[in-house]
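Only one chain comes next, encoded as structure tokens, the form predicted alone.
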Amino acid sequence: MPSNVTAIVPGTFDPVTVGHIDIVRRGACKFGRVVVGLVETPLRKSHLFDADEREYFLREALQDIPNVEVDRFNCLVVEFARRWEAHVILKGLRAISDFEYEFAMAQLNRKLAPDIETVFMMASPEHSFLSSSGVKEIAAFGGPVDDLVPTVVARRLRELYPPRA
């Protein structure tokens, strides 16, 4: 890939997981700049963490990758991409169920912005089972999440859901 291509990685990241971080890291090796787009107010689902906290988690987890930036948005994904002059929307896929939803979104985005391509990256095998909702459920029942999320997120989840005796 040319080093002058900007890709966006949009999501709610509630919370960010090591699977998300893996996709961003791998994307940063393929594109000149990767902008992680944090959806401030998700329409499809309620969130555990507010936008400020989710942004903090992302910035902490991604601070060592020089060509990655974090920004918030509350608009169409293609409008966010245009704001950053990005020509790629990078999405991670875990399973066929992800593909069905993401395929439909990619087709809608292509209709709105034919000049912006959606690129799918398969999750690493060790992260193919991982979801933010699964992490929240494990944490809520006092289970260990330390190897599923960045340290800053694990610490915050332990504050919200202290381990059970």
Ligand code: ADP
Contents of the next structure:
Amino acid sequence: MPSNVTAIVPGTFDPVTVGHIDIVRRGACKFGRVVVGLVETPLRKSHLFDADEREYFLREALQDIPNVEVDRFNCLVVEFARRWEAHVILKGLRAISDFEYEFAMAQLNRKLAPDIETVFMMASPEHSFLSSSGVKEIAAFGGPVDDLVPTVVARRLRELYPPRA
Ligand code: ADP
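Output block for the form predicted in complex with the named molecule, input the form predicted alone:
Everything in the complex follows now, all chains and molecules, and the chain you saw is the first one.
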């Protein structure tokens, strides 16, 4: 793939997990620039962390990858892509359950912006069942999340939900 192509990776990242990081890292090897787009105010779901904190986690977790940027948006994904002159929307696919929603979103986005291609990367097997909501659930019950999220997120979750003795 040409190195001058910018791909955006949109999401809520509430909070970012090692599954998200894996997709961004692999994307950064294939595209010239990857812009992680944080949805500031998710329409469909309530969030645990506000946009400032979610952005801080992303920046901390991704700081070692030179061709990755972090930005936030509150508009259509394709508008956000245009803002960065990106022609690729990069998404991670976990199980079949992701497929139906992502398939519909990709078709809708294609309708809105035929020049922007949605590209899917399969989740790495070890992250196939990892989700932000799963992480929050484990943490809320005092379970260990250190292998599932970046260090900065694990630390914050421990503050919010002290581990059970
Ligand atoms: P979630 O679906 O966990 O609430 P987001 O809305 O932040 O997370 O997801 C943004 C993108 O990241 C989606 O394309 C989603 O499929 C992908 N993604 C989420 N978790 C993983 C994972 N463990 N491995 C690969 N991709 C993932």
